[in-house]
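This document opens with one chain alone, in structure tokens, the form predicted alone.
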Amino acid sequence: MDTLIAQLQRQFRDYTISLYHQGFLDDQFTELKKLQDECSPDFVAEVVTLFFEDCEKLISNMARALDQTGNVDFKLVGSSVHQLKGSSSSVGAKRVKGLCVTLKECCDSQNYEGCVRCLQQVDIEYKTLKAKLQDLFNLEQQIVQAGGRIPQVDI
């Protein structure tokens, strides 16, 4: 068991690691970590469903306003995805929070073709931070299932 434990461990810093290597996460995901303890245990999973949650109805918004070709409300975009950068900021999503500023400059700009093209983007990754941190959470709750502790990663 301590093997499996310790197998669990060294993976989980390993996948942690990767993330922010690959430019997934940066810091800010690191303060929200530190906010967690035994009394909420899941509060950065709770924090980061809500993000995904948000993002969902973000992009959906700016996708049917994008949809109005030759009306596009581009104030309508550009403040759904100030709030996304935003959010994205608020939780670490380093890939995200920087499509998001491309996105605005194309709001801007009033670049329909860069706006969607960002979009698409934006949702893509979005989906695979989502699949990612998915993978990092069921990591976490397998570490605690066996009886180990999540193991402090210093980036």
Second form
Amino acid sequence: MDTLIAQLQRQFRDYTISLYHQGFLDDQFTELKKLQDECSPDFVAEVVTLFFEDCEKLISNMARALDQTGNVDFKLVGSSVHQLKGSSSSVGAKRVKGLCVTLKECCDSQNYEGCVRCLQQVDIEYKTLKAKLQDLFNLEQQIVQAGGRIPQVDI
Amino acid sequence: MTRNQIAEELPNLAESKLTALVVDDSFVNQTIHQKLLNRLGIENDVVTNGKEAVDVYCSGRNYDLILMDMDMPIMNGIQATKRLREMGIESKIAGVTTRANEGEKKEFMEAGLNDFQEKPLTISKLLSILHKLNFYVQT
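Follow the form predicted alone with the form predicted in complex with its partner chain, if you could.
Entire complex below, previous chain first.
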């Protein structure tokens, strides 16, 4: 019979794999995990927190710019989405990054409707990722609290 | 990579006491780049744009390596690299940017870079920069 730790470890492994397979995360997230060590045991959580703060700030900037109907500063939207694309790429947030690419294209062609639609999708996507990563970190905590080790997951 | 694997790649790194300056306006990238450098035992500082990088050098500080982002407010990476070279600064400068089209890369290189890597940086990309810039060679 599986111990609690083994069950939690299996859940953690399966959940991690699903996040990669469903395209939420890519190799760069794996690179971040490699950097986590005894000196900085919460490194990944710290970096993704900064990323989600970026998301909130930049999405808000873009929404405000797009609200100025008839006088939209597409250059500002473009530079904000460029920044967001950069940080999503840096943390391995694959779907968010993909949507940023689409949003940048809408911005470059000054497609207002496209920008508004895409920005809404970016907002939904980063919030979805945030919730999923929170679940993942909670699983890690449960494993540690039960006295187990967090398994290395090979994707 | 484990510390032992890294030490094999850069045998004299432990005694190298290399220093680096991270120039990037993104907190996410600053954190990652600093962690990468720390992992390799490279002492480092961070500034948030090209002007701050120039100011740091004007204040008399010096670094073996600069990791220079391209897009930054106030003074971007191209402008900062040109300015540092005009000042006679010989630190190795590695441009790190998400912009990868040949024209932009050329413009950045011509500003005075020693090397160029596409973001996001990883341990192996940073090792590649260090190898290229001969930091592991002890003469």
